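Okay, so here's just one chain, in structure tokens, the form predicted on its own.
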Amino acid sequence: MIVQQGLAGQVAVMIDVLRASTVIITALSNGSKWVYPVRTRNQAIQAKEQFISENPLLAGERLGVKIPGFDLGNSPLEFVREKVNNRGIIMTTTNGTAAIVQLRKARRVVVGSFINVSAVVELVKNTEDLLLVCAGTKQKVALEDTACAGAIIDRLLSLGKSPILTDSATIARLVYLHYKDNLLAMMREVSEHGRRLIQLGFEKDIEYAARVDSTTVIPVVETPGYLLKKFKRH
């Protein structure tokens, strides 16, 4: 098993803890039929026409706040069962959905966050060629995404796996080991993006995102169409 850069033929885990990954996992946990990630607002509106017979919801943010005219923003607390159950969601965010779109050539795309980290590890533990993709913030490294990737790596090692790690993977694990007992404090006080979300009034989103293993739901991309659905074990 190799944790490295690359794409073709790989299983990729997309990580955007604050907040796209956490939102997608939550939406599917609360009964959403699928999530369709797109890059832009206009693509989201066009996609709604494509799926018009299914009456999907539009969700997304720019600069951390809900896009005007959309049904939902990018707070996991919005994606309650009463709103999303049995509904499809077309979603565009600044970082996370763009990262998923960029991974379309991967053999499988999995969405991971702290809230489903153990389930993700169980799914990918025997993967030969694994890519961990941290969405980051505005094309910059995000501390919380790096720590989550490190958590996946550390748990794989604890299972007796012997991955060949790149330097970036080793750094991610060291970041996780440094903060593993204080993940919430890290996201509240140290993470640049976390501090910005608090300024915007989304501190409860951070508390929610720090609930390690609060669900076992794993979103995976299903082709054709690149819809994210819950992984079903056979």
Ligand code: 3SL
Contents of the next structure:
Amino acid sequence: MIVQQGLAGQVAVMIDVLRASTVIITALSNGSKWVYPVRTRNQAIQAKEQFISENPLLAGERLGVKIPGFDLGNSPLEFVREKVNNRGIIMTTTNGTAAIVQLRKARRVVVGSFINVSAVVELVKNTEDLLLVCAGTKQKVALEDTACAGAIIDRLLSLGKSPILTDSATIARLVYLHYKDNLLAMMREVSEHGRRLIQLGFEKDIEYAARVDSTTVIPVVETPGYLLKKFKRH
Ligand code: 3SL
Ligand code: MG
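Show the form predicted together with this ligand, please, because up to now only the form predicted on its own has appeared in this conversation.
Let us now look at the entire complex, which starts with that chain.
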């Protein structure tokens, strides 16, 4: 097993703790049939036409706030069962869904966050060549994504796996070990994006995102269609 920054043909775990990964996991946990990630607002509107017979919801943010005219923003607390059960969701966010779109060449794309981290580890633990993709914020490192990647690596090591770690993977694990007992405080007080979300009034989203292993739902990309659906164990 190699945990590295690589390219095509790999199993990739996309991590955007605040907030796209946490939102996608929540949507599928609350009964959404699928989530279709797209890059732009216009692509989302076009995709709605494509899926019109399924009456999908439009979701997403720019600068952290709901895109005008969309049904939902990018707060996990909005994606309640009453709204998303049995619905498809077309979603565009600044970093998270853009990262998923960029991973089209991966063999499998998995969405990870603190809320499903142990389930993700269980799914990928025997993967030969694993790619952990931290979405970050506008091409910059995001502390919470790095810590979550580190949590995955640390759990793999605890299972007795001996991954060959890149330096980025080692740094991610060290970040996780530093903050593992204070993840909420890290996201509230240290993370740049966490502090920005608090200014925007989304502190409860951070509390929600810090609930480690609150679900076992794992979104995985399924083809054809590049739709994110709940992984089903056979
Ligand atoms: O960039 C993203 O994909 C979003 O998750 C960012 S935000 O938390 O909605 O601002
Ligand atoms: Mg983020």
